[in-house]
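Presented as structure tokens, the chain that follows is alone, the form predicted on its own.
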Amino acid sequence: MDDLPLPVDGPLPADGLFAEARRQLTICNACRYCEGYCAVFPALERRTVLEDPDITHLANLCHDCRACFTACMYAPPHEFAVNPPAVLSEVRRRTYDDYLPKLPRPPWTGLPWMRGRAGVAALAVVAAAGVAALALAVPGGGPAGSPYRVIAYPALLVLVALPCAWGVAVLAMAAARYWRQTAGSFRGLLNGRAWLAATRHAATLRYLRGGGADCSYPTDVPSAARRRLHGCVAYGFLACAGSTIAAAAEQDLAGVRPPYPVVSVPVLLGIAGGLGLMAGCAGLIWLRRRADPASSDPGMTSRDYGLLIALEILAVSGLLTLVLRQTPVYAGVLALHIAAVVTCFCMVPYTKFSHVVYRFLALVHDSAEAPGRQ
């Protein structure tokens, strides 16, 4: 170890980045403490040589627990200066921007802004600029309450339905390329064992326990707050996405139109997905801000705290809609969260939202490299 070089002051280009995350893993190869608290540290040992793809595979795989930083006996102030958490973090967040499609630059226009997440901000805000002023602007029919009344069903289809398939053509065309660098051949996604086990430590959010003894964060002291949280938000998006498939259901297949009663699958997944969205989101929101930024890069926690306060918008918007759908004001608030839901699908691919894909695909690759990890 005393031949490895010290840490460089200063943001890194990408080369030294990789370069500055391959010493610190390095070290903790030659070291090995940590080796029971994740899935990063015994899938770094099984590499004699550590190339770019494998450090962003195993930049993906870490949750961020912060487990090895607190237990790190080589963490700053030491001159190894060892920080997983840290450099993991911005290789994550270089590599994000990497494997997304260039938008094409306008040809009446030399604005660098027009290129990569900026132009994709500004268009989605333009997008649901224009869906505000539909929705007001081209009502449907319905009874009191329901969302037709407002906007018409196919005027309300075409508007979610185009950036909902933007969002996920690009999250896939990026997976694609993430997966090709990281694992090689797209045969490897046809491994079923692999993604029941990635399923499964998804799910119960295994890799968020520090080991077992839970995360590090937002303190040294180990702690269940985050993983609950956590699973807040996850269960609760999931909930909400529940809701839509139920609504549609109901619409498409038994004929009901909405709008549905309280007591009715549609609304209840609806209510506990928002309400599990919305602790969920300002419970992570108050840890980030007590958390050491030591750990962590500061464009990803900017990233962080842009996702979270999005998804509470989203939240927040979409349990209006409910609250306030007999009263005079539900046209407004149904066309502010319409809007909330184009933007958000518009830029979802450009977020934080993306580690979802990139960090279950490394686990599918981990769980394909260590069949018997349970």
Given for the second form:
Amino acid sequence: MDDLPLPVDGPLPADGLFAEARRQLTICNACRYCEGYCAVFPALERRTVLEDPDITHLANLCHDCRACFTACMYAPPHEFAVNPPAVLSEVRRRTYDDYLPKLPRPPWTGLPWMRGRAGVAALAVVAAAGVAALALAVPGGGPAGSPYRVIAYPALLVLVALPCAWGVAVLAMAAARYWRQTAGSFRGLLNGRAWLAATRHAATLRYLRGGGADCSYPTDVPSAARRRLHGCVAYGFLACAGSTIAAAAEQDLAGVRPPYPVVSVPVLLGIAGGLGLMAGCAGLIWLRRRADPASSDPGMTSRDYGLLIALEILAVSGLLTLVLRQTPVYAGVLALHIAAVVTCFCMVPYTKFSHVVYRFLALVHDSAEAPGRQ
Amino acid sequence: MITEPSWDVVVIGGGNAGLVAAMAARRHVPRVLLLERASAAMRGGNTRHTRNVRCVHDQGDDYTPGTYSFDELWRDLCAVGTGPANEQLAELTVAESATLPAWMSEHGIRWQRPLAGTLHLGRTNRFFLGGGKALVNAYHRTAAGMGVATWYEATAEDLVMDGDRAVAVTVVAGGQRRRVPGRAFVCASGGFEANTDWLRRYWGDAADSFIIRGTRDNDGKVLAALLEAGAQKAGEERGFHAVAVDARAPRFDGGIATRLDSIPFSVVVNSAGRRFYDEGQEIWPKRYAIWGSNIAGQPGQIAYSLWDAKVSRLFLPPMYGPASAPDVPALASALGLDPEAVTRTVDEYNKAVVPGGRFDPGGLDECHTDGLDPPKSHWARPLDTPPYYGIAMRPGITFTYMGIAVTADARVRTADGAFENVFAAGEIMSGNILSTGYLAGFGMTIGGVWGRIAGRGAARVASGGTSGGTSGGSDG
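Form predicted on its own done, so how does the form predicted in complex with the partner chain look?
So here's everything in the complex, that chain up top.
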């Protein structure tokens, strides 16, 4: 009796994951009832055989809206045990890192929560210490409320631009590897119409609409909450990026140095973006806590929390630098915000943020494959 | 036995017909109870496995382009099997179907365009977004919002009769027998296809080989109770909607994913390796439902669909995958058939195919055989392009037709009249309309139309009105 292996609940072994996804998707392809919900099922139907890269493509095309799971008569407790959102999110989680370039891994990337809470904390402390050391070593100047009074402009630029360039470069390499493995030729990337269509689908979060019925998230009652909150986060993030670009333009093109008045492009964009991020992330965390764990991959759930909490910290610390810029604690708050930004750029390729890259490429691939879909 | 408080209308069965009846009744009376035998996760009976509904429409729209007139649906219904069982009730069904899609939309149903690979259904049948379980979910949300009460895992065992009136239904729920009194009752509890002993009465041992495509709960308990109470039978004992399913399908609840649509593009042989029926007689939605009976009539209730590489993309891919082989004898061996017999059959068939005809998977084409018995009237092309594919098939029963006779206002008939306050809708009374054969999507039409009629009628009786009168009328 003792040598009988106990049945184990929990994640499948990695080599069984694609086999399980293939089993489920073969049932989906014999049924097709969910064809109207999103792009995944029509893309599945276009494929005669399902190789692993096809499954990875479908997994990244899946927006985890869960309309199919709620509608599936083969979902557990049915013996066919079909649960596409769960199996596809596990495929995503297991493959996200496969596309990262084979660089020596920073030590903090080994564990699941943003690859290690201790690592993140250590990195953040290092970043904060670095910011403080730089601020002391390179004394700045400028009017009250100017960041350059806390830390000199060249020092700040190097401190933020280097990790930013690193994060972007690693994600770009990951994007190239992902495209080569799932779509093959790079020529497909030159399809302008596919880029336009993908941009439209991403900008409107079309596939978080459940085919018009809204998505079954966090419960099986259709709701637009997730799409709206995700929109707040995405557009909040873009507004914050826009705020930074606008500030750079004011400074380097118009020659106007910070601090900028409240009624100025950088500050207004920053306030709108920061509030959008704050509200969106808080809302998504709240939805995540209510969502049915049966259709989530636990590893992906912790990554979701990781990204949302990181963005929340960025948003809150960023807004505080604005609100408190005329107070004595400004220097400390700014140092914390910069440390958070540096930490996030260092971490970004190893976080759920990478879903932006892979899902967008999956949308481009899908739009190129099915030009008829509007 | 626990005696529950009384309800205006008690609906037995939580599939399409029962949900529609409950909502239709709730528009007129406050206390409506729906008894669902399954758990919340498995609710909806056979409706879980449906995907579309066939309705008359004078104008096309995004979901059903083109028109589909009363006359055309009536002709289609008359052309299946031996035609409608009761012409008056069948005509009423067709006429009432015209208003059904709008009613469904009002009650939360969303639609989608016809699914890829479902040839010939786009103009006549409306597909609900996400299929039958999504429809059941939407109806439950709407019903709950209207104030319909639902009990899950509640099995109706018997009706307590007082003359021609039912006074209560006996329900087993939560491990207790309960007497649930009501003013009117709607029986929407399905056929008896999951009751193998009952099937065996009409089919003998062949019933043991039948695969039940839907819920294992349709054991005919309420149907038996009604017959016992003096309800009049309707429909053929051996009448059912049965299709060809993968012989490897589970005994119950395999649904659409185990159905095989390869037949019109294939050659079908029995266990002796011989053909036995025209595979290309008509377009598939009008003929797919005779294949359950066709296979049930073959030795061992098994048959084999054989096709080649030319057509493998023309139908929904089977969920378990076909057997494949580089030549016909090897395919026969892989399927456990006599290679010589199958090769002889395929050779004869290939020789009989009239060459040069126009092949059109989307309609009745010119590809046929000459001098072959039985012939293959359409889509006949030689089996000559490897790899060759094949699958063993068994009869897959969707639902049985033999049920109870009803009046035009859905009341259950007796030998000399009708019960005053007992109504029926859906599969349990489908034998009033269908005799043999089936028309794709019409089961949902019967459930929707008769659910509305039964729900309205039950509400009228419950609120003290008479049960007679017309079945049409406004629902508003």
